[in-house]
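To begin, one chain is listed below as structure tokens, in the form predicted alone.
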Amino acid sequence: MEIGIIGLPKSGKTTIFNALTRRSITTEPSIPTKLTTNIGIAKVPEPRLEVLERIFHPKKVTSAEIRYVDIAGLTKGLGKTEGIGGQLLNYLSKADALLHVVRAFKDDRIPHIEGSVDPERDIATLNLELIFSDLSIIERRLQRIQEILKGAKPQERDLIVKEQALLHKVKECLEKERPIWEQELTPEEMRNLANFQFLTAKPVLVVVNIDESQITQCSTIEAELCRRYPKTHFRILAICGKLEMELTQLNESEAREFRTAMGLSEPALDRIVRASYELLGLVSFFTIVSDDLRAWAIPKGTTALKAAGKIHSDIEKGFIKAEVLSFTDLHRCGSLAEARRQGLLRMEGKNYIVEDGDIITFLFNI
């Protein structure tokens, strides 16, 4: 999973990036003059791995990972005046979701580029930049379609005209400032748009960057903004990026003690990952092979065959069966031998839909 971190200058993007990836990239406030990126990996917090480790005693434990790309260079007016393109568009297009950092903290030493702090205004501003980018792509494609239609064969025209109609439909909504994730499109229409990698079709996680004095207001801040954006592809979290970044420099027990004192129930990474999984509709399954216990993230509704391919294409090609045991059953039994004795392991075929928490051994022949 790859998530692109975006936001207006001086919103604290790199601070949030450091908190998520335990990096120490400089966070000196500046307005970027060119595209720069920071790339980091975060291990997905998974308490069930600890339980499985106690049961199986593997030599190696591998968590699922999220790749975060901190992108500087997205400024107000860029999408409309210059168009989001080149390497910047490439980074954003490849992302599975966008993490939009919005400033809510006040600091006279770091003046807001608009002169005042207003999270709702900043959300709308960056949404517009993404809309402008998608409109630019659509307009170029519609011009190209006009040229293609002139020489199209009769059997090709229907598909081209259908694409043209869909793009006009989407364009009309974008011009009314409605991102694609907010438009009422059918699953087939969304599939037909997938190759364009439109930015406003991507799920968005808004991280409202607050200061320590606002921590007790987290729930209120989130609730107020959620009422404004009650959408399935949109999530809002309020997090003190500066504090979370500082806590990553402490050991786990010290950080936990400090969070308790501050009234924080869990690390920012845990909250952000959980929200990201919900946005992207992901579930986790586990494998234990050659003393390597590993967690895997897949879209909800994935078949056993496709889950096998997540591990290796050869396993998918040679798939025979999947031996499946639920985490809940194993945890209750306390051992694989007891789960087997109770007949809780079952053999599933390639069309089995993998459930969150499944422990799977794939049988294959290559």
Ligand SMILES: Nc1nc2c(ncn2[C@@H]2O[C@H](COP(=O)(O)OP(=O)(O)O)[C@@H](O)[C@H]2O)c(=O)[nH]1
Given for the second form:
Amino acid sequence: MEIGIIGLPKSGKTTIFNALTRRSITTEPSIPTKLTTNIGIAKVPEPRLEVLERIFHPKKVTSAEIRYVDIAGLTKGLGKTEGIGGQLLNYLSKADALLHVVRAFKDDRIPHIEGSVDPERDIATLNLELIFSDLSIIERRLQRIQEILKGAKPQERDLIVKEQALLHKVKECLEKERPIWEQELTPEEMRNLANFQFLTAKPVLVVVNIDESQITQCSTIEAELCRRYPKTHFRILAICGKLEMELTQLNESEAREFRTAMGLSEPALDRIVRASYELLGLVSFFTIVSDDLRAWAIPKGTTALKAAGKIHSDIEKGFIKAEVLSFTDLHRCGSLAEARRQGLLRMEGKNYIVEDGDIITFLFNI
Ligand SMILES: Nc1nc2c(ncn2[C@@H]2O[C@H](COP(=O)(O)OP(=O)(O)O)[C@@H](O)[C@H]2O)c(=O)[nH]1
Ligand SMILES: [Mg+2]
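Compare with the form predicted alone: the form predicted together with the named molecule:
Below is the whole assembly, all chains and molecules, this chain first.
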């Protein structure tokens, strides 16, 4: 899973990237002119791993991971409807979701490129920017389709005409500023659009980057913004990027003490990862193979066969069966032996839909 971080220059993208991935990339003193990318991994916080660790005493514990990509450089024109193209578009197209950092902190030493701090204006600017990007892809494709239709054989025409009609429909909605995920498209239509990797088809997590001085109002600011954007593929969180980045430099107990003193409930990383999970519709399953306990993230509705492929393509190819035990059952029993005695381990086939919290042993031959 990969999430692309996007936002106006100086909104705090790199700061939040550092907080998420525990890195310390220097935040930009000036607007960069060259495309640079920082790729980092955030470990998915998973309290169930600790419980499993106590039961299995593995030598190694590996969390599920989400990749975050912080892209700077070509965002210079963002907000002037010339921003997303070229390499920036390439990076964002590949992402499973977008994390939009919006500046709410005030700091006279860091001028806002629009001259004032206005989170709602910036949310709207970026949404428009994403819409423009998709529209230009559609326009290019529609032009190409006209060319193709001139020389198309009768049996090819049907399919091309169908694509043309779908693109016209999507275009009309985009022109009314409705992102693709908000349009009422059938699963088949969504599949037909998938290859275009449209930006407005991706879920968006808006992270409003607030000031240290606004920390006590954090949940009020968040609730107010969420109320104004009641959308399913659009989630809003308020965090203080600078503080969160500083907190990653402290050890865990110091950071926890600090958070309690500031009235912060949990680390921003946890909140952002959880929101990413919800937006992307992800669930976790667990494996224990030769003393290595691992958590994996997969989209809801993934089959046992595909889940096996997530671990290794050989396991998918040679898949025989999956032995499944639910976390809740194991937790209740306290040990694998007891769960086995109660007959709670199930053998499932390749079409079994993996559930959140499944502990799976794949049987396969290669
Ligand atoms: N006061 C304050 N400054 C911040 C905050 N977040 C980022 N900054 C500062 O804003 C500047 C730009 O941040 P950066 O992360 O490089 O923004 P980017 O251009 O979007 O990657 C840096 O000097 C940061 O230290 C914040 O929450 N509060
Ligand atoms: Mg940056």
